[in-house]
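For reference, the chain that follows is the form predicted on its own, supplied as structure tokens.
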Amino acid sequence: MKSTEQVLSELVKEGYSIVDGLAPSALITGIGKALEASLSELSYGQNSFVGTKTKRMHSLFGKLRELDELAVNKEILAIAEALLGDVILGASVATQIFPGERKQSFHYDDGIYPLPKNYGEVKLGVMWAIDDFTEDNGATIVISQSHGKRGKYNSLKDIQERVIAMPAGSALLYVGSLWHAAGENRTNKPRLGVILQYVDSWLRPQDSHLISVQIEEAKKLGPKLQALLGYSMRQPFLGYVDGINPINLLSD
């Protein structure tokens, strides 16, 4: 397995890094079964960006406990904190790409924030492969070394696209300014993945976890996941309740 230093070096140079075999197969199998049961009740997306043959499920930690172990993976958190400092979960999304889905348009995830073009990185995305990702089934496509170039896609120079083929249980890590897209599914089976995004804790998260995982449910979770969901305080004064760290509310 790659060291934290090696992954960080690749993130800085290329904008992404692949870590194989990061989660045990039994965990990934359990997550896959739980997600497929929930996704079966959902409809496809309504436009080409979210996918007209793609199902997406958001606010995962308010619906499933099977994913908790992925969120607090020690290797991922070590990388996220080394890259960004204090972090919280920005978004959690399951994506199931069905046969016939077309390639998504390229984009970068931190485009949701009104940041200056050359601002430093504030987000780390982690795409977990729940199924094997292949060149034919909708694996993520990245543009190498496109990070740090927020703006219009057609302004990029020397574009080098790479399809991220990786076995189930692996993870693609990519910085928030990296241009990427979901691939086309040319097979006869769906492809399932989970996106967890970690953001610098001074930012408003994309997913309002304090609503989807309310206090009584949050009390059942481990302290690290509680903090990642936003029941935490960025020192010295950001995010308090009555002047104290909100995680104290969960232990009373």
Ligand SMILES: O=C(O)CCC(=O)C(=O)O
The other form holds:
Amino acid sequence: MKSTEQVLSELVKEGYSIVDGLAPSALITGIGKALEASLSELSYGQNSFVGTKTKRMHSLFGKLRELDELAVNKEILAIAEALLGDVILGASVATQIFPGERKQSFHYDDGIYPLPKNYGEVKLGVMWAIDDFTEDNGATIVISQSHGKRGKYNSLKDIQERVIAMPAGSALLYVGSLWHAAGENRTNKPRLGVILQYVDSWLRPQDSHLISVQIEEAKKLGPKLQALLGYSMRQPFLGYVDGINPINLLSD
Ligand SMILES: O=C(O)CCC(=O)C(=O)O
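The structure above corresponds to the form predicted on its own; please provide the structure of the form predicted together with the ligand.
First the chain shown before, then all remaining chains and molecules of the complex.
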């Protein structure tokens, strides 16, 4: 397994890093079964960006408990905190790409924030492979060294696309300004992945977790996940409720 230092140095240099075999296969199998059952109730997306042959499920921590262990994975959190400092969860999305789906357009995830173009990194994306990701089944594609180049795709130079083939249970880590896209699925089976994004804890998270995981449900979770969902404060004053840390609302 790569060390935290090695992953960090790849994130800084390339904008991404792959960590193979990070989650046990029994955990990934359980997640796959739970997600597939829920995704089977959903329809494909309505436009080419989200994918007209792709199913997406958001707000995962309000719907399933199987992913909790991934969110608090110690190696990932150590990397996220070393890169960004104090973090909370930005978003959680399952993407299931079906046969015939075309490649998504390249984008970077921190484009949702009005950051100056050359601002530092504020987000770490983690794409967990729930199925094996292959050259042909829609594996995520990254553009190496395209981080820190926010703006228009046409202004990128020396584009080096890399298809992230990796076995189930592995994770692709990528910084928020890295250009990337979901790949085309040329096989006859769907490809399932889960994106967990961690953001600097002073930013508004993409998912309103305090609504998607309300107090009674949050009380059942471990303290680290509670904090990552926003039942926490960034010192000295960010995120309080009536002047106190919201974690206090979760103990009886
Ligand atoms: O599913 C993937 O491989 C990546 C999807 C993605 O980057 C997105 O929808 O923002």
